[in-house]
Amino acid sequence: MEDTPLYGGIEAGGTKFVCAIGSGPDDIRAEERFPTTLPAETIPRAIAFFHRWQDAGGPALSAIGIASFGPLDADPTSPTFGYITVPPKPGWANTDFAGAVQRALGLPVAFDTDVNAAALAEWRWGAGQGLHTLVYLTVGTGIGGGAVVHGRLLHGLAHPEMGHMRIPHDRRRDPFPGTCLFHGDCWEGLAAGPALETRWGRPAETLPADHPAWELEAEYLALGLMNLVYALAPQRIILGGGVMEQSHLFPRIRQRLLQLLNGYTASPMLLQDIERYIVPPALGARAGVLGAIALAQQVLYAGGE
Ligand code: ADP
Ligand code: ZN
């Protein structure tokens, strides 16, 4: 144990900030949890937990993890790599988060989304150990996702927006024109947490689970999951988020996708084993601060790219 190296973990949500040093879900030393306010005041509280660290003489970290809410620049080789670029969340445009932490703790910083994050942790320790290739995706006040590939994070011209794919969209059955400030009826647009309270005039964790809203709601889980599998062909698929703690959703969810994809796939597990591919996380509510650390550990295997 005294030879594990260390890691710093935050978790940057939009109410709350969870700073954490450890190693991985067994091994957690100390962590600190404090309201999201302005950077000014977040950030330095954040720096100040490390410090203490340090200064009671605690084993040196290796690296510093930041899982964040976003949009965010995660591409290290841009000049505004680890800023929070144009958040809904007032204040926080153009920080440059990374970069003071890094300045202050004089460590290696990675920086990446919360869903990023929490991909890698359910990777690492959580319902994707043991495989390559996977998705996890969030359902709450957006849909977000992740994916790990041969056991790296998917990042591209930035990080994916899976939730912003475009599903199809029957008026007739559904006239909600979604909620999404971008493309209205997107896939989060029809089947985030807002819309769901939007379409049906109350919040979702109110509606009953013979709701009708659950039938449709599955319907455009299923067909955005459909894309999913064809487009990145992971081997599993993590759903998380407040909206999939209706955990009815899940074998609705399961059937339809079989449905949808009608016997066509590469991968007879698939259809043999669907309870098996379409599954809820493991790690819950640890997901973000575990990620956080997953990510500290990765900037240290990736050193030099
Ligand atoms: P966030 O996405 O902000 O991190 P959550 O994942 O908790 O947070 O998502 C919040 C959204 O999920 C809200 O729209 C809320 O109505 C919805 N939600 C939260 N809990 C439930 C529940 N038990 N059942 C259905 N919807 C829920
Ligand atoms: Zn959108």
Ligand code: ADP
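Whichever C-alpha set is largest while still superposing within 1.5 Å between the two forms counts as the rigid core. Everything numeric here is computed off the predicted structure, so don't read it as measured data. Positions refer to the first chain, counted from 1. Compared with the form predicted on its own:
- Core-superposed comparison between the two forms: the Cα of T42 travels 2 Å or more.
- Core-superposed comparison between the two forms: the C-alpha position of G58 differs by no less than 2 Å.
- After superposing the rigid core, the C-alpha of G130 moves by less than 2 Å between the two forms.
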Second form
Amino acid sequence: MEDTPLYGGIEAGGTKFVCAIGSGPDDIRAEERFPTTLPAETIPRAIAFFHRWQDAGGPALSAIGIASFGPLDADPTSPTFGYITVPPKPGWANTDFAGAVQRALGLPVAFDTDVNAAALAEWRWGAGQGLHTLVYLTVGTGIGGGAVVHGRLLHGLAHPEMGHMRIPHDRRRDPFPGTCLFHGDCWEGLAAGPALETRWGRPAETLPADHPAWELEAEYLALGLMNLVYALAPQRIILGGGVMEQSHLFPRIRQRLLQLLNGYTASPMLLQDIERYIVPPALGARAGVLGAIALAQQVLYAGGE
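If the one shown is the form predicted together with the named molecule, what is the structure of the form predicted on its own?
Here we give the lone chain, stripped of any partners or molecules.
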């Protein structure tokens, strides 16, 4: 244990930051949580957490990983790599997040979305162990998704924005216009936590299990998952986030997804073992900060690239 390389992780959420030092789920040496306010206050508070560890004589850290809300620039070749770009959260636009941490701590810094990091953590330590491909989705204040393909996070023009897919919207059944500031009734606009609260007039967690909200929610989530099944063909889909704490959603989503697929899939496993295909995260609420640590490990093994 003494010779185990240690890493710093920052999970930067829209409402709270989680900072940790360790090497994996069974080795977290220090941890701190605090509210997300403005960058000028929140980022220095995260940096101070690691400075206290250094000042107390703790073992040296090898790298820092940041798992952040977005949109953000995760392209290491970009001049704005490490920036949060145009987020809906006020005050954070064009924030040089990774750069501030790297300059203050003098360590390699990995930077990616919170959902990409959670996907990586679940692949390495959680519900995706042993798989080639998986998708991790969080359904909470928004809908976000990350994908692991052969051990690498999926990136292209930018990071995936799965929550902004279009899905069928039957306005006779659901006249709700959606809550997305950019697209109205995209997947996030119809099925994230704020959409549930706005549509039904109360927080989702206060709605009973037999409320009609949940059949509609399962419908929308299954529609989006069908797109991901056909587009990416993941070996497993992991559903996390606050809305998915309503565990009764899982059997509803599985059943509706099978109905929507209507037998059209190349994988008998999906049709025959749907309970193992759509699953909750094994790491629970720790997936984000553990994902940040996993990002730090990857950047070190890649030589800081």
